[in-house]
Each structure stands twice: as C-alpha cells, then as structure tokens.
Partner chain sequence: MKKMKSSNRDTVRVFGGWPLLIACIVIVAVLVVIGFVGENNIRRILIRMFLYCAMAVVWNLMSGYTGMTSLGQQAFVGIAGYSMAVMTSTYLASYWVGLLVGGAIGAVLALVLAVILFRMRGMYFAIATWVIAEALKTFFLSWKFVNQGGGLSVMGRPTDRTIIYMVALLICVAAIVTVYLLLNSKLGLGLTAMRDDPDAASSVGVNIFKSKLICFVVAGIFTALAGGWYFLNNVSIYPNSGFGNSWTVAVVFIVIIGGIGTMAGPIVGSVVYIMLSEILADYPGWSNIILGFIAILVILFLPDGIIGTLQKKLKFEILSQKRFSQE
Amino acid sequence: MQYLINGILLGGIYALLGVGMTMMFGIVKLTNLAHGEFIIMGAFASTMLAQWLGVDPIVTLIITVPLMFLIGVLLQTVLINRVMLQGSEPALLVTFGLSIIIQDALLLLFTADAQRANVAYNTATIPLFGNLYLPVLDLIVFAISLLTILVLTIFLRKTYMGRAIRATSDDTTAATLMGVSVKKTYAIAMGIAMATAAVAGLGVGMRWTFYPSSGGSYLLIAFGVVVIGGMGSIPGTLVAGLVFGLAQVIGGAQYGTLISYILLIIMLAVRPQGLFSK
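Just the structure of that chain by itself now, the form predicted alone.
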C-alpha cells in the first residue's frame, strides 16, 4: 500500500513533466527537445525567487507562470514559426540548439552547484492507518499537478482559444478557413507549454536536487509519458504519469528506470499511438 501511495504521488509530477510536451506534440506537431531545459529554467526561477523574496516557492508561480508564458509566445512567434515553414526537421534542430544555449546560460549564471527549493514541510508526513503515511511535500506537488491538468483541460474544452487550438490540431487547413490564425495558435500553445514547464520546474525544485544539466533526464521522462499516454492527450498524460510513477517505485532505485522504459518499448511495439490517442 505504501508503494502504491508513493507511486501515485510520484506519477502526479511525472504527468506534469509531460503536459507541456504533449501540447507541442499534439498541436504544433513539434518534438521540443528543449522541454527539459524549460523545466529546469522554471526550477531555477522558482528557487531563486523564493530565496530572494523570502517566500514559499509556490508563491513564485505568480511571477514564473506568466513570465515563461510570454517567453514561449515570443520564441514561437519570432523563431520557431519561421523555421517551421522549411519543414519539421529545421524546427527540431532549433529546439536542440535552444536546449544547449539554455543549459550553458544556466551554467554561467548559477554555476554547476546543486540547487533545491527548501521548504519547511520537506520531511513532514501525515500518518494514516497502520504504518502508512502521506508525505506532505509529495501530496502538495500532486495536488498542484492535478489542478494544472484540470485547468488546462477546461481551457481547451470551454474557451474559444481552446477550441481553436483543438481545431488546429485536427486540421490546420480547415481551421484556417474558419478564421483561425494558425501561427497565433501555435504561439499560444508554446506559451502554455512553457507555463506548464514553470509549474513542473517548481515541482522538480521542491522534490529533487537539480543542476543546469538536469534537463535531459526530465526530457526522457516527459517523452516516455507522452508516448504511453498518447500524443496530444491531456488525460492520457495523467494516466501515463501514474503508470511511470508506479513502475519507478515498484522497481526501486536499481530497477525503477529500467522497468519504466521496458514499458515504453512494449507500448511502442503493441500500441504506438498511445493509450488515449485517437
């Protein structure tokens, strides 16, 4: 039971890691190789702001989420939309170049020292029946993850821009004929992906030690979650995150990662479109 609790709570943050990437996969049809670095940017931003302002890292989301949303819109508008006219391969290479630039910039700004957003409830637990317990930090991060996914789902289903994003994902030509600006939609999608990366970075910074070079490992986790859940499926991302989290906890420190990626290989062989993809 404790393994199950820990796996579900871990799966919440794994789902959060994959949400931004599934947005770019499903809508822009772009494999964003800089997604891991965007998450680490969010982790550094939350950690540094919390230290400078003397507040809980969660409060820094008021600043980091809109800031990274704007950065994402600018990146897509000024840079990625232009190279996408030449095909998907140049855009893929641009995101790879961005990942290197961001990683080196973080290294210059913050050195290679380990960082972590320390909070007062870092080791606090809530006792349950028997010997079971709920880690308070993991529970908070899990709640933030669920709230983020819920807000994003409501936005995509209930707002005009959300419907425009889904229409663009289905058929760019038909969406254009209906008056939707595809380039603007792509920019908003990238902004949302960056905003969710800021939230994921908060979770990473609160839960684990991180470095400027940590983006690659989180990119792999996000990629696995997206493939298992189905590209472009927000609910699928949540379920896949829970599957990944349970596999990691059951396998332990030695075999958790191995089991997770064996599941990924099996999924690619049996159902390459993912669990919830059309």
Given for the second form:
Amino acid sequence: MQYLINGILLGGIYALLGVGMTMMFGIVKLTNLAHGEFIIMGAFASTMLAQWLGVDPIVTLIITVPLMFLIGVLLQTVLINRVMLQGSEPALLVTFGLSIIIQDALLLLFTADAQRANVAYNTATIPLFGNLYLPVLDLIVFAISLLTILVLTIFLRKTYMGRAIRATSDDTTAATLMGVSVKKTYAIAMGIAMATAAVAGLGVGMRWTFYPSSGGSYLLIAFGVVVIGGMGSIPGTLVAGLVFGLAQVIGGAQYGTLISYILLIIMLAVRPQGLFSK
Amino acid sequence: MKKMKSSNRDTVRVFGGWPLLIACIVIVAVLVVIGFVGENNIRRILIRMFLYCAMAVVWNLMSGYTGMTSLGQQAFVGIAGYSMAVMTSTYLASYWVGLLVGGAIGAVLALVLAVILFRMRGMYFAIATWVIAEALKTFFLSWKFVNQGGGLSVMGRPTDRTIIYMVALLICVAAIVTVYLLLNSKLGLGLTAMRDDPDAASSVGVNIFKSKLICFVVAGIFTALAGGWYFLNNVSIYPNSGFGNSWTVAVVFIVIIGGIGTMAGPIVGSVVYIMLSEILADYPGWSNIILGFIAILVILFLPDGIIGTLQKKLKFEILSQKRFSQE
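Would you mind giving the form predicted in complex with the partner chain, to go alongside the form predicted alone above?
Let's see the whole complex now, leading with the same chain.
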C-alpha cells in the first residue's frame, strides 16, 4: 500500500519529465535527444540559484522557467528549424550533438560532483491511517508536476497560441493556410518544452541526487513515458508516469531503472504507438 | 595480410580503378611498416584510429545505407570488452580466445536484438538501441560476476605492441573490405533501394529483413571485435567505459564529418577525429564540446560531410558502389 502511495507520487514527476518530450514529438515531429540535458540544466539552475539567493528552490522557478523558455525559442529559431529542413535524421543527430555539448559544459561548470537541491522538509512525512504516511517532499513535487501539466493543458485548449500549436500538430498545411506561422509555432513549442524541463529539473533536483551526466537516464524515462502514454496524449502521459513510478518503487534503487528500461523495450517492440494513442 | 590484399584486388579490378587499388595497397603497406618501425606514440594513435575506423565503417553501413541509425553501439563494445576481461582474467584464457568469444557474443547479441529492433523504424529504432545499451550498463553495474561497478582487468596483454597494432589494422581492413564487398554485391544494390524506399524495394523482391539482418550482424561483429581489442590495449574495463555513450558519440561524429552514406567518408572521418581528439587532449573537458559544435556546424553547412561534398563538387567517387560510375 505504501508502495502504491510512493509510486503514485513519483508518477507525477515522471509524467512531467515526459510532457516536454511529448510536445516536441507530437507538435514539432522532432525526437529531442537533448531533453534529458535540458532537465538537468533546470536542476542545476534551480539548485545553484537557491544556494546563492538562500531561498527555497521552488522560488527559483520565477527565474528558470522564463529563462529556459527563451533559450528554447532561440534554439529552435536559430538552429533546429534550419536543420529540420534537411530531414528528421540530421535533426535527430543535431539534438544528440546538443546533448553532448550541454552535458560536458555542465561538467566543466559544476564538476562531476553529486548535487541536490536541499530543502528543510526533505524527510518530513504526514502520517495517515495505519502505518501509512505521505512523504512531504514527494507530495510537493507531485503537486508542482500536476499543476504544470494542468496549466499546459489549459493553455493548449483555451488560448489562441495553444490552438495554433494544436492545429499545426494536426495538419501543418491547413494551419499555414489559416495564417499560422509554423516556424514561430515550433519555436514556442520548443520554448514550452524547455519551460516544462525547467520545472521537471526542479523536481529532479529536489527528489534525487543528480550529476551532469544524469541527462541520459532522464531522457530515456521521458521517452518511455511518451512511448507508453502515446504521443501527445496527456492522460496517457499521466498513466505512463504512474507505471514508471511504480516500477521505480518496486525495483528499488538497484533494479528500478533496469525494470523501467525493460518495460520500455518490450513496449517499443510490441506496441510502439502507445497504450493511449489517438 | 597477403590473402586480404589479393581478395581486395579481385574486387577492385572488376569495378575498375587500378590506381585506387595500388593506392590502397601502398597505404596498407606503409601502415604495416609503421607497425614494425614506428614510434610508440604514433603506433598508439594509429591503433585507436584503426579501431574507431572499423566501428565507423560498419555504423555507416547501417545508418548510411540501410537507415538503421543505432545510438547503442556501445552495447557491442561493452559486451566484447567484458568478454575479453572475463576470458583472460576469470578463465585465464589467451586474448585470442577473448577476442573471438567477444566477436561471437557480438554476433549472437545482434541476432537477438534484431528480433526486437526490426519491428521499429527511424527514431524508435535509434532510441531503442540506446535503451538496450543503457539497460546492459545498468545490469553490469549490479552484476556480481563482473565485479559490479568496480570493473575488471584484462590479463595477459602482449608485451609487444606490434601484435596489438597489426591485429587492429587487420580488423580495420577486414571491416572496410567486408563493407565494400557487401555494397558491391547484389545485396548492396538492394540495400540502397531499401534505404531510399523500403516499400518499393520490398515489392520488387528485395528481402528487407534478410538484408538488414546481414548488415546489423556484420556491424555487431566488427564493433565487438574492435571493442574487445580496444579493451585489451586499455587493460581495464568498467560499465561506464564499456557501455558509455562516448562510443556512439565518436562514431556518429566520424561518419558525419566524413560523409554519411559514402564508402570513404568514415575512413577520412576517423583520421580527422583522431587528429582532433589528439589536439584537444590538452584541453580536458572541452574536447566533446568542440567536437559537438563542429558536428552541428557540419550538419548545417556541409550536410554531405567532407567526402560527400568533394564528390558532389568534383564529380568523382572514391570506392564507389555504383555500377556505372565510369560513364
């Protein structure tokens, strides 16, 4: 039962890891191999800022989210929009190159040491009935994740920009005819993906110790969430996050990741379009 | 060595190009001489170059000719490196046994993975290969038999570097010749057709599964042989070095710089890569950043790589697999 609670709470952050990846996949049709490094960038930004300013890491989102959004818009405008003209394979390899550059830049800046965004409520718990309890840290990370996903869903459904993004995703030609600038839409989508990576990075930094080289494993989890949830499906993403959360809790520190990877490989082989694809 | 050259001669003569054949023989002969008389530092650099070149040539066969962009070749490197270490240190066998066992396990691994991977195309394939390599790394990190994260040592490394050098050269030449022969066979024609339009190729009778399987297994074997031999030279192996994605980074860089989908591209690319990495070795930490930037700039401005661009500009092909390149 405690497993289930912990698994559900972890599921929130796993879902958030996958949301940015889903957006790039579904809207821009880009496999962003640098997404894991974006998340670690967010984790470093929040951890370092919180240390320097002496505030709770959550407060740093005020800075990191807009900053990462801008970096994303710039990256897409200057680089990725151009490469995508050459086809999907060069674009894939460019994001691979980006991930290497970011990873080694982080290594130069912050050394290979383990990092953690420390908070006062690290080990605090809220007792429930019986032996069950709610870890406060997990609960907060879960709440932040869900809130982010909710805000994103509302943005995509209710605002003009959000509708333009969804229209581009469904039918690029028709959206262009309706006066939507595809390149601009892609840039905004990348910006949003990076903004979610900033929030996910905060969650990662609060919940786990991380290294400059951690990006790869978070990328694969993000990808796993996308594959299991089905592209562009937000409820699917939540369920997939939950699956990975439970795998992590059941497998423990040693086998959790391995179980997740094996799940992902089976899923890719059997049903690559996802459980919840449209 | 002699046998290798004579089989090379036959092929090249059939497709024309005496000067090319002579040039190849001269280059290989010079490299053999360097192996006997060369300075140790030069031989060390060349050993790395041969092994990276072998891996790049077969990666190019997969990605450039059959559209299978694998980001998980380190799976084969790691498995073979560990085979070498386990055979020589746990079972006290010779490094020849280690090399062959590594190659055999690489072939088996490729066959097994093919069953799973060939259901996927494009980016799914790319990510799945990466996941498999990561899963193997995670598994080796907690596997007691291979000393978990503590790594293993390779025993019985030959004291004479000439042996390591010659075998590395042999692996490299064998990889190039194999890929060249494959591309010039009927299979090669089918492969190119398959890359450009899998459905059309399939409907005119190209056995896609078989062709892809041959390429994937050939790539697996040579990557494993090169990886195993690398770790013999390197003496120790850890999950993070054997299964680290720096292998894929290097190979992708080499093929992109040299020219993806060209026969000579990976060869030129590995020369460039080794030279760059030797220069950048003085700036630890920066090398991957600079290599990454170069790779991105090449993709942006020279998408065909060095050889691809030269071939387009000069209308000249080295080691071409085209049937009618002499019109």
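In this text, rigid core is short for the largest set of C-alphas that superpose within 1.5 Å between two forms. Numbering follows the first chain given and starts at 1. Please read these numbers as outputs of a predicted model, since none were measured by experiment.
Does L264 count as moved between these two forms, where moved means a C-alpha shift of 2 angstroms or more after fitting the rigid core? The answer is yes, as the C-alpha of L264 shifts between these two forms by 2 Å or more after core alignment.
Comparing between these two forms on the rigid core, is the C-alpha shift at I250 2 Å or larger? Shift of 2 Å or more: yes.
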